[in-house]
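The data below hold one chain only, encoded as structure tokens and taken in the form predicted alone.
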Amino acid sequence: MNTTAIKEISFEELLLTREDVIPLLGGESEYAFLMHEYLDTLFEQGKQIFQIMGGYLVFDKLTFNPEIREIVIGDVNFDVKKIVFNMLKRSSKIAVFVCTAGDKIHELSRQYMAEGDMLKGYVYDLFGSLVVESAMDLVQQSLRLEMEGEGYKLTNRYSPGYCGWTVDHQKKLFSLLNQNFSFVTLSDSCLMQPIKSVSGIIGIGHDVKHNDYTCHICDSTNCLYKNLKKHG
């Protein structure tokens, strides 16, 4: 029997920091006042910016074909690629989750960039990115905590679009989740709807296990993270 959870989750519960947002932003510059005020404008207001959601659908029936690296959900195959493949292939289950931070912050990103301030659009599209990937984490420790009590470990998490993974298996994800997940939906051309969420899947085993840094496996050109640490 598959296992669902959903949650919704407060701006407060992400505990983020301006400390967590400024280096993302290349650090201290020469507009880092505007920045600055316009972070204060965030964290102020964040509680009436963000509906934040996320949850996640576990999967006990796979099936793992390392001759074509292909992953079988359910009944629905997956081409992961190498990478991903060898990542989950060692999973007894697999959690394929969903994480939104709403549609308001990239509609006033999309407003302030038209309004001719690319900075303040810019300051507010990062910080809805950073807002999601914090929720799912969110998200992925509530997993941890519920499979830990199985004597389960968890992968990290992985979305088509990264690992050379093709990103219009979108649709086949989706194709996975029940009606308790319509809080985000996926275009035609595979853009979720809010934009500021993301999807994918993550590895749950006995015999699993979890990189606390995985860049150097990606080909993600615009990763937060990815980007940190080169230029950190």
Contents of the next structure:
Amino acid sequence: MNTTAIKEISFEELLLTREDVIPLLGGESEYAFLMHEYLDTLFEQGKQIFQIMGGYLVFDKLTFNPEIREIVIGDVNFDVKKIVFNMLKRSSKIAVFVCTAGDKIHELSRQYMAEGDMLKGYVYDLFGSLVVESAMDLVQQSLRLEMEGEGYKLTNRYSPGYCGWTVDHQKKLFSLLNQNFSFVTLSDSCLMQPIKSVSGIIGIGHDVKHNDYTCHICDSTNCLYKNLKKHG
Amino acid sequence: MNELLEKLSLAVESGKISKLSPYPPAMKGLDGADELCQQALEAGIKPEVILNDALIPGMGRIGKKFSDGKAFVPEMLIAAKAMSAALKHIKPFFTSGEVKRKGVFVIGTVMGDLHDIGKNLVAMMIEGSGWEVVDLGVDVKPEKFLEAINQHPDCVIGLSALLTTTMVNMEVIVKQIRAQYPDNKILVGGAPLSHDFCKKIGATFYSSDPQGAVEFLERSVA
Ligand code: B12
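Alternative state: the form predicted together with its partner chain, after the form predicted alone:
All chains and molecules follow, beginning with the one already shown.
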């Protein structure tokens, strides 16, 4: 049976600190103090700004076709390419996930930019990305707890658009989700709204691996997070 | 070079906005781009000279540092703020026609895409290099680009996209522009793009960062 878990996550639960943000903005540089004021406001008002929702749906009806690196989840087939296929091929179940930080952070960011405060807008934008990734860490954590009880382990999370897996597959991925996931919608061009959202899959099995450090398998050359922190 | 212009150029590059601004700490209490630009005008230096010999080179140096991985986005944004504090004094001369811009640059995030941080950075840096920038916003349809070219016949066009699924919309836009305006230059950029893709869709130039675009525009007016 497919199990669904969706939850609202409060900003406080993320336990974010300045130390999580500053490295993404260039480290403890000479100009860091200019951004502290913005970060103070974000930490103070985070509770009102962020509407964080995340969830997953676990599928156990799976087929793996190694010759074409295809994974069939339910009745939907995904040509996930080599890296993702190899990481997931020993899974007994696969969780499809979505997570969002809500619309407001993007709106505020662009409002500040339009008012001419590009730096503030940029800090808000970056913070929004950090929030959605951290919230997804929590969603993944609760999946791990749920699955550990049954003796399962999890792989890292993988998203359409990464590791050679095409973004087009967002449509197929969303077709697997039910109306409980309507807090994130997908446009014709495969753009999720709110902008600060992530989607993807996680493998679950007795014989799957989680890599703490994943940058070496990723093909991105200009990633903001490259080698900065562990993710997924 | 004139000492005042040198100071002004450095103020822009370092992001020293005005006398009161606390950044950079090493320039505390000194005049910023705002005051220095005013002083340069009062000293009788032509606005065009101020723009070309101080402001644009200052912005150029920070753009180059970013491009070389020696500066982060925030430093570029702070410099741009200093630049606009100075430009405020030059703007009346643009309006009167005494100072001419290098040309018009029309930029937009292509239809289907809402990502605009990169586009905004590019727009800002190109404005700081002496161009008039017309920003069409996000999710821009081909018709809107055509309309803008109609209004600014000699403009250079910039297209931005952040996902491979919206990058393909660039091709549609480039085709439609080319059908009516075969000679306008089209610049493309965004995380998933490449030189090959630029060539394939018939755009003029691809750059992975704002500085590359600035340098291309520089060559194209030379
Ligand atoms: C932060 C981030 C996110 C954040 C926030 C997104 C946002 N922008 O708000 C979150 C975590 C939410 C996210 C989600 C996703 N992301 Co994302 N994300 C990034 C990341 C790490 C940085 C983007 C960014 O803000 N960069 C900073 C700005 C300043 O850079 P920029 O926009 O690229 O602009 C620069 C240049 O490109 C250039 N430029 C831009 N436009 C133009 C125009 C012209 C004319 C010129 C000359 C130059 C130029 O100049 C700018 C300044 O240097 C990139 C990787 C990367 N390094 O770019 C991936 C990336 C954009 N994401 C990617 C993907 C796939 C996704 C998701 C689809 C994943 C998923 N399934 O969940 C989702 C989609 C979200 C949605 N709403 O649909 C891919 C896209 C590639 C692809 N295959 O299409 C990237 C490239 C990562 C990768 N795989 O390499 N993402």
